[in-house]
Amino acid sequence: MSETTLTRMDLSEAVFREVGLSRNESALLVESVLQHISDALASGETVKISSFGTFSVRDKSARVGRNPKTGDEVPISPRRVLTFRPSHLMKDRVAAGSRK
C-alpha cells in the first residue's frame, strides 16, 4: 500500500488543472463542496455520490464496554457515528488497483 494522502490542496490543484479555474476559485469550489457535504451530514441527511458511495449518520445507543487491559466494565454513552458504504463500482476499482 502507498503511504500518500490526498489532501484538500491536491483536490483544488486537480480542479485547477482539469477545469481551468484559477487556483483561488478551485480552492473555494473544493471548500464549498466539502462544506455542503459536512452540513448535510451534520443535519442527519444521507449523502450519495454516484459511482463513489454513500455517507450516512447512524445513531448508536448506550452500551457497556470493557477495558481490554483491566476487564473493567465502562459505560459507553449514546452517540452519532459517520458511516461510508462504497458503491460496487468503487469496490471493483479499488480491488483492481490493489493487484498492480
Given for the second form:
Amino acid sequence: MSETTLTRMDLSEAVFREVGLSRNESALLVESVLQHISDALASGETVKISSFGTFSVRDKSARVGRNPKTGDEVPISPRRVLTFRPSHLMKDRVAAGSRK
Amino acid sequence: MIRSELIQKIADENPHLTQRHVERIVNTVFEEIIEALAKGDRVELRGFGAFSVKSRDARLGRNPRTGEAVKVEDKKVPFFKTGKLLRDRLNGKV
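Follow the form predicted alone with the form predicted together with the partner chain, if you could.
To see the whole picture, the full complex is given below, headed by that same chain.
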C-alpha cells in the first residue's frame, strides 16, 4: 500500500463533494475550521473534538539541552507545546484500518 | 472549545449557511482525516500540523495488577506533529 499525503485541497474537495458548496467556499470553510482551532489553542484553550481527539497546550519548563552533534550544552527556554490525544474511535479505526 | 462551539463560531460567521450545513462541513473535515489515517495515509496541513500513522512493535507487556506477562501485538497508532506556524503562535512569536 503506497502512502499518499492529503492536503487542504483534499479536505476542501471532500467538503465540496459532501456538502455541495462551491470549491472556493469549501476551501475557505476548511481554512476557517483550522483557523478557529489554532486561535483557541493560541489563547491557551484546550480543543476537544468528540470522536476525533483532544488538542491541549502544555507548558514546558526551561532545561539544559545538548547539541547531539557537538555535545555542547545549550539552554532551552520555557515554551508551550501542543499535544494531540486521539479519541478511542480514531485509535480503533486506525488500528483496524491498517490490519489487512 | 468543543465541537459544538467550533460549529457555532463558523455558523455565526456564515449567516447564509444553515446550522446543519455547518455541522456537515465540520464533520466532513474530521471524518476525512480519520479515513485517511485508517488507510495509512498522511494528512499534512501546512502551518497547522500533520497527522500520520506510526507503527508500534509487538512487545511483552505486563498486567500491572497481577504482574502477569501479556503479549501486546504490533499496532498502528495515530500521531500529530504541530506545524511551525502554530508552534510559534503558541509561544507568542507571531
